[in-house]
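Single chain ahead, written as structure tokens, the form predicted on its own.
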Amino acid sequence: MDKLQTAREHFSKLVEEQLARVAKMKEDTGVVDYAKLDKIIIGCCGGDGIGPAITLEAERVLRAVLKEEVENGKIEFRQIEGLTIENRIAVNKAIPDDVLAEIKACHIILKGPTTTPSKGDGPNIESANVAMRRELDLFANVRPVSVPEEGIDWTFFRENTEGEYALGSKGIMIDEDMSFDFKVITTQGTRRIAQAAFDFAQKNGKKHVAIITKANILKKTDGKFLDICYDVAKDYPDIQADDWFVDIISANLINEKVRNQYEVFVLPNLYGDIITDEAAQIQGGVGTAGSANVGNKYAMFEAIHGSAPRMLETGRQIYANPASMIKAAELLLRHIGHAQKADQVLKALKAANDTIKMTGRSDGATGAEFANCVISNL
């Protein structure tokens, strides 16, 4: 078979899944309404790295806040095990079939971070995160960054299931001199994250609605994300939106002149992992950030950092700061209902952080310790 024609049906069958995804999309029956559950299960899921142990300790700020919803049976947790980098190169998938049977068992996840094996250290294994994102259709990736002292108060919108990452491991390698990887976006899928972004600026106050692509190059892709952006916003007269190019807005949100203007940012896939780890950075870092992870059905918490192999090869897990789950866990609290213990977790988590020194080594606290000041002070 020629290279053409094997170029063909690689890029045919792509094409199939993504019309078959539209389908799906199209056939949504919509939001679950967790007030109206008799019991909420909470799946709490490891990973592997670091991602146990400050996982285990955002779970324990989890059932100390939530103590009396747990006795009377209105919040069950549910341990996941299985989703280590070792159980998924055995079966050489991105989710264990047992450990996604688990997960969809469950309303929420609490999830710790995830290696995926870069090129040459394995397998070509997805992402567990792009893959729980799929399976659960997790189509909003939403990150707030607050530093109150210089006036940053922004959230990101990032759609979470298509673009780059949708596609990332099914590129093709034409020859020895020549390769593709694809990108993908839809109506539908861009259409509910805008209107997840332009929702949440509505009910929140907020005035303002930044939308980040590169228009300008990727034409058919962005251009498409850009408009169907802009008719969303026409349901919304009363929130200004506008349009940045993405290497302009890492520009300015580095600008300590223009940076607190922004609100709400709504971006496709890749731009906004990028822009949200720089936006973190800004905040303090990307230990000090968590994400929530939403979709009609199921929704992901999880902190926007990774895995840290390196420390548990030293055996520094222990050291690991669990900040950022604990702030996916304030996130999950919002998320079901319970905005008033949220308010209470993030304030605590305050104290703990204006309390506790943490370094990653033993010349700091432990994770425990930090979770247990968090825990006092709730």
The other form holds:
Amino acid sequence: MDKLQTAREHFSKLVEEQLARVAKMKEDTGVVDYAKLDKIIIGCCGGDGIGPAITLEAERVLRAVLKEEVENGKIEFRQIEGLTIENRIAVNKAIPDDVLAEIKACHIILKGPTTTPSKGDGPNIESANVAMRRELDLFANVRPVSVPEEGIDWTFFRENTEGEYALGSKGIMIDEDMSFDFKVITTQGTRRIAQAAFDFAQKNGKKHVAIITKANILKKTDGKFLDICYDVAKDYPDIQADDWFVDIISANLINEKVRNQYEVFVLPNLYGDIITDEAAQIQGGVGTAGSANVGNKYAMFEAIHGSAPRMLETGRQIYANPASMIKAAELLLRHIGHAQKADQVLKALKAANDTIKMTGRSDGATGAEFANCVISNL
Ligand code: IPM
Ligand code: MG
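Can you give me the structure for the form predicted in complex with 3-isopropylmalic acid, which would complement the form predicted on its own we have just seen?
Then the entire complex follows, led off by the chain already shown.
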């Protein structure tokens, strides 16, 4: 078949898939109310590298703070084994079918970082993260960053199912000289993340939402994102909405004179990925930040960093800092309606950060010692 024909067919298939996704989003209206469930099932997936070690510590903290709920059957913890890079390679799938079925039988997932082979170092398997976000339709990636002594209290609403990510593993190599990847933005996908950001702002007394794009260059996709966000903003007259290009916002975040004026950000997937690592670094490093991945039905909580395979290779996983996963556990508690317990965990986490020295090596404390300190401060 000639190159052009192959490319046309490839692109048609992508458009068909995305049209089907839009149709599904149009139908999806039901939001699960956790307060109405008899029992909330929390599935714990350790992941790869340091993932199992730090996820276990976060689970211990959760079990301690939810002791009563577990005892009276309101909350059940389940172990989900098998979300490992070895299994993914064996079945050549981002998430093996049996693991996905176990995940879907839970309401909430606590997930350790997973390893994704990047181009050139192994099979072309999609990221387990990206697959889980898509399979569970976790459209809002919510990442809080705060530095109280500087007046920084940011919450990022990263769109989590579209942009470059939706089609990231579906690019096409036309011939040895040319490759394409694709980016997709939809009205429905943007509206729901924008609503999540503005709703959050309204409920939390925030006055400002910054919309981040590169709409001067990516006129169709980012242009749509911008238009829809401003359209949603009309329903929130008390909240000031403005927009910034992603390049200047990355500069402004390190500009101490202006950065504490920002409160809530809404941004497409890839910019959200990049900017939230930058923001986390300002807070003290990617190891300090947790992330909530929220959909209408499911929610998944994780660290924002990777699986640090080198730490596992050198046997240092027991020294990995579980702070990011404990932060994820705090967000989990908030999501299922235990705000007071979430505050308790946050306070205890701060106390542990102030007293325990973690170096990632044997000259520092272990993750278990860190979690014990959190638990004793609850
Ligand atoms: C994140 C991570 C993931 C992403 C990777 C692991 C696929 O960087 O959660 O920010 O790019 O979204
Ligand atoms: Mg990232």
